[in-house]
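Form predicted alone, single chain, as structure tokens, below.
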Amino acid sequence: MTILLYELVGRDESRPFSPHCWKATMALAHKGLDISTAPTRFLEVPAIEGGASKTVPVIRDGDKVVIDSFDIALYLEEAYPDRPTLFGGDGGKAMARFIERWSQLTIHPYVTTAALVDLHAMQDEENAVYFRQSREQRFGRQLEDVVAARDAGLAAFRTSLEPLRSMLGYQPFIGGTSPLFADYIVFGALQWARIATPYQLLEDSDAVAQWFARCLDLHGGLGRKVAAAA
């Protein structure tokens, strides 16, 4: 049965930029399962799957509808339990949740410093029109006010991902030696930006970039199906 994946698009519905919908459509991939997308536009969220939710991703497995990236992940994990693991475990659980507050207090707000106004551009008419007001208010300042603060923070940003740098030189995932879901949410995070905006957040010398550009090889070379931006 094919699952179903609901997942955010502006105006070109072939450039799917989420964060946490990439989480989803690695951890679909990892275990091997046949899905169908769902683009979904900012505005359209509420709508899907009679409100399930406000926030995508959203899948449907047959009668069975999952709500957020981690949850399914871990839907994923008890569903398919013959498929490759995504989590090694409950330590590897532990582990991931540790991971996911990491990259979003870490990661997050840079790449939205770096790519505001990107984003806003991504968006259709009236999706652009509420991605700017409902930003500019949890901002309290103009997009573009945000973005100009990114060269001064873009050496700070390099620096708070050398946990992640160094643990790189033991191994070449966060995973061990092949992924896990918690390599998927740091790609995410990543995978945003790159689709998002050509400013640049890492140099290509930098180990973070070099596992990323691993990540990107996964599952037949999945992230890279959706191009870097211009």
The other form holds:
Protein chains: 2
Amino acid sequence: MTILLYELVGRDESRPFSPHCWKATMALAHKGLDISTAPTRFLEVPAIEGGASKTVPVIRDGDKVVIDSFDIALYLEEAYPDRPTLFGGDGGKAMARFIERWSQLTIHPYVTTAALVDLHAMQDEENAVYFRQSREQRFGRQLEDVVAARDAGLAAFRTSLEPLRSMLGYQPFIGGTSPLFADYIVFGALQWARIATPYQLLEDSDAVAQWFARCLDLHGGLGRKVAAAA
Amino acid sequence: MTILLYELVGRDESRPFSPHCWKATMALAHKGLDISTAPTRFLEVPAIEGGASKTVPVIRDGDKVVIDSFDIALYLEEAYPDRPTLFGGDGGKAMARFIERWSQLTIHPYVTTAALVDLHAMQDEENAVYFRQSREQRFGRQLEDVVAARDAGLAAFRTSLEPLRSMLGYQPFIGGTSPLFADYIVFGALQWARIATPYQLLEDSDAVAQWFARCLDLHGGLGRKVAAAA
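How about the form predicted in complex with a further copy of the same chain, since we already have the form predicted alone?
Below: every chain and molecule of the assembly, starting with the one above.
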């Protein structure tokens, strides 16, 4: 049976950009599950599945609707135990939560800083109005003023990835010798940046960039099916 | 059979202070293993087990000598599979490495800043000379000048724990509903501070402080057997 994935898009339906939706996309591919996607714009999210969620991703698997990328991964692990594991056991399930919080609090703020104007430019007219209003209210500044800080913050951002970079001296993936959902959590954040903005967050020689490239190669190069922003 | 743990002490043998030794102590207790300890001062480390290691912890389990706290945990998990797990599976084993790198790069530098002079004061005369020389060479400054920065860095340190703090909104331990070695990794860093310095790193109301208190209660209050520095 095909799983329906509601994923966030802008004007171009072929360029899903949400970090959280990418986490779900990679988790579904990791489980080898067939999916169909429902491209969803910001303003369409409240209507999906009868108002099930304020955010995407949302999946429908038969009668079951699951919201939130982490809960989707937990659901898939439980519903499809015979497919490749997303967590590698209960310890991995618990520690993936730490990694999710680390990614959300370390990588997401800087990607927002770097890509906010580009993310705005990806939306259609109506969603661009929503995006600007909601984000300028959240940040208390114009989008352009938020992004003006990205050059000044770049070095600190790269330094903030040092735990991941250092870990990659021990093993090729956060999941060890092969990727787990924890990899897709961090991948999602950097894929969001890759698709939204040509701004270079990482030097090519960075071990984190090399890990990210390995993640782009996974599942038949799934992450590369959307070209990097140019 | 009793496992021998070489652990770092200063003048007072009853106050082992090393973060890495505390990781091993908690891991051994988690596995319910009997231990005897060999209190070891900095300058005695190169001589233990015929020069097996430049650092402690080192354990001897029968014929087997294992060095490095993470490798000790991996060894115990493999050697004592019927005892409570330290990792909760292969995923947890891999992700604990990320948490170890995060702790080492986030918590350790600030604890060093906060406690360096107090750590010096804990050593006997000969080891105090070694400690001052080696640390002042490493930092390129006098110990007292390093510690002078601790008030200025305190707020940023507390903020840097936000991934852990945020995760504790989901679950009581890094390991989930109960502690795993990943908890002991971070515990070790804060226990090092607790034993070395009266300087207050965390507010009592902080969720991280409350998690740390839960860790102090584990294994019969093992962590509390050494009183906090006063």
